[in-house]
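In the block that follows, a single chain appears as C-alpha cells, in the form predicted on its own.
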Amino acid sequence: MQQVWTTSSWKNKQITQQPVWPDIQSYERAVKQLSSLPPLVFAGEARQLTNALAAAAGGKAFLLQAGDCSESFADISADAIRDKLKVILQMAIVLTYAAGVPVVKVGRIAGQFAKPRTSATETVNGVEIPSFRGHMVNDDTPTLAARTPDPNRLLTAYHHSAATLNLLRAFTKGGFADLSSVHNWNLQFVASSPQGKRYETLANEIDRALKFMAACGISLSSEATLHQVDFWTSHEALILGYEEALSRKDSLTGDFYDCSAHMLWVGERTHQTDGGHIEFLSGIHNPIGCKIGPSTTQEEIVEICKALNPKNIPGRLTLITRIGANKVVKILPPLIKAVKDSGQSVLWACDPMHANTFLSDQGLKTRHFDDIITEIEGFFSVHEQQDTWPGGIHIELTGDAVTECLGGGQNISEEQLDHSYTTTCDPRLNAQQAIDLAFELATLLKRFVAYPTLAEGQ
C-alpha cells in the first residue's frame, strides 16, 4: 500500500546531505518556531510562476534563473541585493530585446543559504572539522567551533530571506525596474567596459522606441509591464526540516506549498526517486526544478519526471542539465528523447557552470567562460536536433567585481583569481561576464525564435 504524502513523510525515506545537529532539542525548538512564523511567499504567487514556466516549456518564453552560488549572511545589504538584481535585469532586457521573447526572471536569492557537500568533513591544519554547508547550517571559518551546526541559523536564514524579499519587492514593483530606468541598471564598474558600452547602445535603442510609441499617442503610463517586473525567488530545497517548517496549506485549494520560495529545486546528489528530497518535493505544489548530471540514465530521468510531476502539469517541472562542455552533445540527446517518448511535459534549462568546475594552480575552484559558452552552445545544438525548445539558463553570478571565473571580456587569468575571490563556495560570474553571456545567449536564442516549429516542439 502506497504511503500517503504528508509534509513529514520524507522522514520515512533515505535522507542524505543533512547536518548532524549536536543539540536535538535546540533544533526542534528552532523548527517549531519556524513553523509559527508567517510564510515568506504565497501560494498564489507560486501558481503564477507555474503558469509563466508553462509558457516557457511551450516555447513562448525563456527562463533566466540566476544568483549567488551560496548566499552569505555577511552580504545581506541593500547595495548587494540591488546590484545582483541589476545584473539579472540587464541580462533579461538583453534577451528580451535581442531575441524577442518574454523572460521569466527567477533569482537564486532570499533562501540559497545551504549547500550539499561531497564529504561531511574536511581536514584543515591537520584537524578534521565538519564541512561548510552554507550559512543556514554553519560558518565558513575553518574552525571546529564555527563549523559545528547551529540550528539557530535556520531562524537567521528565515529573517535574512524575509528582509531580502521585502527589498526585492520594493525594487521590482516600486519604480526601480521601470523600463525608463534601463540606463540605471548598468553598474559603475561595468559601464566603461565593452560589455557595458554594448548594453548602453541597446538601452539607447529602447529609449528611442519608448519615445516613438509616446509620439504615436500610445499611453505608456497605463502599461504596468513597462514600470514593474515579476521577479521570483528560488533555492535548493536541501535542509528538509527548514522546508517542512515553512510549508503551508493553501486556504483556497487545500494544497500544500513550501512558502520559503516560489520555486524549489533538488540537486544531483539528492534526486534519488526513493529518497527524502524527492518525497518532500513530490507533494508540494510549487514549481520544482531538478538538476540532471552526466550519470543520469534514461530510465532514471523518466522516473524523476513521474515522481515530481505525477499529473504532468505544464510548468510544474524544470529539468536543469549540468553535464559539461565536452559531454553535453553526446549525453543530452537520449535523455531528451526518453522524456519526449514518455509524454512528460518539462521545461529544459541549462546549468553550464557546475560540470565545468576545476581547481586552478592556486588551489581555487574556478570555471572558464569559454567552457560555459561551449556547454550552452551544445545545449542549444542538441535541442535544435531534437526539435525541442531550449527553455532556460541557470547560472551563478554576483553584482560584485569579483575575479572568480576565468576568461570573458576581461580575460581574467589564473594569476588574477585571488585579486577578488570572495565566494563562500563556488565561483561566480561577475557582472561584465554575465552581460557578455547574455549577448552570446541572445544570438543563439534569436535563431530558435526565427523557427516557430522549434519553439512549439513540445
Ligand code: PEP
Given for the second form:
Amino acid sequence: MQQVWTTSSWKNKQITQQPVWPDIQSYERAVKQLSSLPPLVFAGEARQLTNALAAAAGGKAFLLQAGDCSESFADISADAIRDKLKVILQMAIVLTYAAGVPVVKVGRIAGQFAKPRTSATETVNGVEIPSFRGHMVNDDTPTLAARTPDPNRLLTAYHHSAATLNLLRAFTKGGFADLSSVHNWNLQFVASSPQGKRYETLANEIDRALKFMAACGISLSSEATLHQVDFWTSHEALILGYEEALSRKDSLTGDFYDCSAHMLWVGERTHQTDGGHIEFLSGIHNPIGCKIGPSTTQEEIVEICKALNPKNIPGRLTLITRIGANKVVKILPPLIKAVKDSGQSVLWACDPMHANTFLSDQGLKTRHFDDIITEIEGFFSVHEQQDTWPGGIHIELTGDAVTECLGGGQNISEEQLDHSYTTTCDPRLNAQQAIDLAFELATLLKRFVAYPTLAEGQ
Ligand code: PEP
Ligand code: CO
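Mind sharing the form predicted together with phosphoenolpyruvate? What's above is the form predicted on its own.
The complete assembly is shown below, putting the previous chain first.
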C-alpha cells in the first residue's frame, strides 16, 4: 500500500549519508528549536523560481547555479559573500549580453554546509577519525575532537544562512546589482588580467547601450529589472533532520515547502528512488535538482523523474548531469532519449566539475579547466544532436584568488596548487577562471540560440 507523505515519512525509508550524532538528546533539542525558528525563504519565492526554471526548461532561459562546494563557517564575511556574488553577476552578464538569453541566477550559498562522503571515516596519522561532513555537522580540522558531529552546528548553520541571505537580499535589491554598476563587479585582482579586460570591454558596451536607450527617451529609472536582480539560494538537501525542521506548510496553498532554501538538490550518492532523500524531496513543493552520474541507467532516470515530479510540472525538476569529460558524449544521449520518450518535462543542466576530479602529484584534489570545458562542449553537442535545450550549468567557484583548479587563463600548474588552496572540500574555479568559462560558454550558447528549431523555443 502506498504510504502517505509527511515531512517525516523519510524516516521509514533507507537513509544514507547521515552523521552519527553522539548525543541524541542534544540533536533532538537542536531540531526542535530549528522547527520553531522563522523560515529563511517563502513559498511564493520558491514558486517564482519554479516559473523561472520552467522558462529555462522550455528553451527560453539559462540556469547559472554556482558557489562553494562546501561553505565554511569561517568564511561568512561581507567581503567573501560580496565577492562570490560579484563573480556570479559577472558570469550572468557575459551570458546574457553575449548570447541574448535571460539567466536564472541560483547560488550554492546560504545553506551549502553539508557534504556526502564516499567513506564514513579516514585515517590521519594512524588514527581513524570521522570524515568531514560539512560545517553543519563537524569541523574540517583532522582531529577526533573536531570531527565528532556536534548538533549545535545545525543551529549555527541556520543562523549563518540567515545572515548570508540577508546580505544577498540587500546586495541584489538595494542598488549593488544595478546594471549601471557592471564595472564595479570586476574584482580588483581580476581587472588587469586578460579576462578582466575582456569583461571591461563588454561592460563598456553595456554602458553605451544604456546611454543610447536613455537618449532615445526610454525611462531607465522606471525599469525595475535594470536596477535589481532575482538571486536564489540552493544547497544539497542532505541532513534530513535539518531539512524537515525547516519545512513549513504554506498558508495560501496548504502545500509543504522546505524553507531552508529556494531550490534543493539530491546528490549522486543519495538519489535511490526507494531511499529517504527522494522520499523527503518528493513531497515538498520547491524546485528540485537531482545529480545524474555516469552509472545511471535509462530506467533509473525515468524513475527519478516520476518520483520527484509525479505531476510533471515544468520547472519542478532539474537534472544535473555530471558524467565526465571523456564519457559525456557516449553516456548522455540514451539518458536524454529515455526522458524524452517518457514525456517528462525536465531542465537539463551540466555539472562539469564532479566527474572530473583527481589527485595531483602532491595529493591535492584538483580539476583541469580544459576537462571542465570539454564536458560542457560534450553536453552542448549531445543536446544539439538530440534537439533538446542545454538549459543550465552547475559549477563550484569562489570570488577569492585561489589556486585549486589547474589551467585556465593563468595556466595554474600542479606546483602552484598549494599557493592558495583554501577549500574545505572540492577544488573551486577562481574568479578569473570563472569569467573565462563564462566567455567560452557564451560562445557555445550563442551558436545554439541561432540553431533553427530552438530559436522559437521548444
Ligand atoms: C557536490 O555538488 O558538491 C557533490 C558532492 O556532487 P555529487 O553529488 O554530484 O557528487
Ligand atoms: Co563538490
